[in-house]
Structures are given as structure tokens and as C-alpha cells.
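First, one chain by itself: the form predicted alone, in C-alpha cells.
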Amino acid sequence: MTPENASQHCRQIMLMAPVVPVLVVKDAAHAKPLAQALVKGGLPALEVTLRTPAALEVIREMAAVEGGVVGAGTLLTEQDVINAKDAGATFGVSPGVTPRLLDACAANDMPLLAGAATASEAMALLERGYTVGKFFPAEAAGGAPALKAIGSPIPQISFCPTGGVNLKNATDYLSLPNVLCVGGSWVAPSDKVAGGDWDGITALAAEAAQLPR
């Protein structure tokens, strides 16, 4: 997969809704009802982070949910890419980026939303042919003002800011011309997931789906 095709694929996913839930799921039994709740609320694009032993099974379960588009987050190595694709992930997300990871994603036809936090990192992605990226860690890297500043000289790249993004500050990012969507975990809080409060999660997703952009 070429960087251009990868970016086009990721752009389409990012435009599905203003928020991509960032999910850290510890119990695969929660995967299907959680995905159904988020999709029902209007958030079809889901990022399952590879931070728990259950993550790959969670991706498998969520990939079977109608209306959902499931990606794997926290891709760090070539093996992560292979495992994620085998589990059913249709896109990948990484906190940063290396040439080896980009090569692995290209070789395995995995569209990547690669992390960048500085102008130099954004330029490196653009040099490789990528026109979408993940601005991470968004708040720690300077928030919406920093991303706006990067967008002035490098308007060719659009971003999904993630890291410290919540309902209160999401619109600060979504109002920027170089932002397509935001990523956040607030739509699936751990207490609601653990308690099986799927209606509550659907309500949070519906609220997030109405954010203006």
C-alpha cells in the first residue's frame, strides 16, 4: 500500500465522525457490547490500543460488529502490525513513527495514522508521502495552539489530535482547518465498561458525535 493510498483510507475513516474512541479494554467479553454501544451512539471508527493482553481478541470481536471500523493503536513494531492485521484491524495508529514501522505498514497493507508532535516530525511524514497523522500527545505537546501553529507552514497534513483531549477541549481542536477528528477515551470510561453500562456509553458517544467541526 502506497503512502498516498494509506492516507486516503485513513482520511475516509477520520471523516466518519468527529471523535474516534481510544479504547483500552482488559476483558474481551466487553468487546462486542462496547463496540455496539459506540456504533449505536454514532461513533463507528474505533481504536483498540495494544496495551492489554486481551487487545488482539478484542479487535477480533469488535471487527465482527456491524457498522464498526476497527483499528489497532499503539503499533510499535512490525510484529504488532502483523498481529493487528491478522486480528482484523483495518487501520493502525502509532504514538510516533520510525522508518521501519512505516515500511512494515506498507509491506502489510496496513493504513497508518502515524504520530507526530513537532513540525520536523510532520515534515518527515510528508516527505514519505503521508498527508494525515496523529498529533500526540496533544495537550502535552502544546494543545490546539501548537497544532494551529504547525498547520500554518505545513497545511498539507491533516491530524487527529489524541492525548488529553476531552469533551471540554475537543472543539478547540475540531475548529482548526488541519484537524479532521479527535481521539479520546472519555466516551468509554473504565467504570462504565466494567459495570456494563452500555446505555451510558451510547449516550456519551451520541453527545460526542454531535460535536461541530
The other form holds:
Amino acid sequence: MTPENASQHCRQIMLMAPVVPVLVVKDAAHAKPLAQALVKGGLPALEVTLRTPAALEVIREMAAVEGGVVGAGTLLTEQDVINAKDAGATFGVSPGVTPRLLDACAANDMPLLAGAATASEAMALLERGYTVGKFFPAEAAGGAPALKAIGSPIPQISFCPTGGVNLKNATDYLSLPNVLCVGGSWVAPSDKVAGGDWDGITALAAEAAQLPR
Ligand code: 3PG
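With the form predicted alone already on screen, would you show the form predicted together with ligand 3PG?
Next comes the full complex, this chain leading.
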């Protein structure tokens, strides 16, 4: 997959809704009802982080949920890319950008939303032909003002800011011309997931899906 095709694919996913839920799921039994709750609330694009032993099984379960588009987050190595693809992830997300990871995604036809927090990292993505990225860690890296500043000299790349983004500050990012959507875990709080409060999660998703951009 060329970087141009990968970027095009990611762009379509990023435009599906203003928020991509970032999911850390410990129990695969939660996968299906969680994905259904988020899709029902209007958030179809889901990022499942590869940070729990259950993550690949969670991706498998979620990939079968109608209306959902499931990606794998926290891709660090080629093996992560292979495992995620095998589990049914249709896009990948990484906290940063390395040549080896970009090579692995190209070789395995995995559209990647690679992390970038600085102008140099954004330039590294552009140099490889990518026109989308994940601004991470968004709040810690300077928040919306920093991303706005990066967009002035480098407007060619569009971002999904993630890391410390919530309902209150999401519009600061979504109003920027170089932002297509934001990512965040606030729509699937661990207590609601553990307690099986799927209606509560649908309500949070519906609220997030209404964010203007
Ligand atoms: C993460 O890596 O966990 C994401 O950046 C989500 O961050 P958040 O929990 O601050 O939304």
C-alpha cells in the first residue's frame, strides 16, 4: 500500500465522526457490547490499543460488529502490525513514527495513523508521503496552540490529536484547519465498561458525535 493510499484510507476513517474512541479493553467479553454501544451513539471508527493481553481478541470481536471500523492502536513493531492485521484491524495507530514501522505498514498493507508531536516528526511523515498523522501526546505537547503553530508552515498534513483530549477541549482542536477528528478514551470510561453500562457509553458517544468541526 502506498503512503498516498494509506493516507486516503485514514482520512476517510477520520472523517466518519469527530471522535475516535481510544479503547483499553481488558476483557474480550466486553468487546462486542462496547463496540455496539459506541457505534449506536454515532462513533463508528474505533481504536483498540494493543496494551492488554485481550487486545487481539477484542479486535476480532469488534471487527464483526456491524457498522464499526476497527483499528489497532499502540503499534510499535512489525509483529504488532502483522498481529493486528490478522485479527481484522483495518487501520493502525502508533504513538510515534519510525522508518521501520512505516516500512512494516507499507509491506503489510496497513494504513497507519502515525504519531507526531513536533514539526520534525510531521516533516518525517510528509517525507514518506503521508498526509495524515496523530498529534500525540496532544495536551502534553502543547495542545491546540502547538498544533495550530505546526499547521502554519506545514498545512499539508492533517491530524487526529490524542492524549488528554476530552469533551471540554475537543473543540479547541476540531476548529483548527489541520484537524479532521480527535481521539480520546473519555467516551469509554473503565468503570462504565467494567460495570457493563452500555447505555451510559452510548450517551457519551452521542454527545461526542455532536461536537462541531
Ligand atoms: C492513549 O494513548 O491512551 C491515548 O492517547 C488516549 O489518551 P486519553 O486517555 O488522554 O484520551
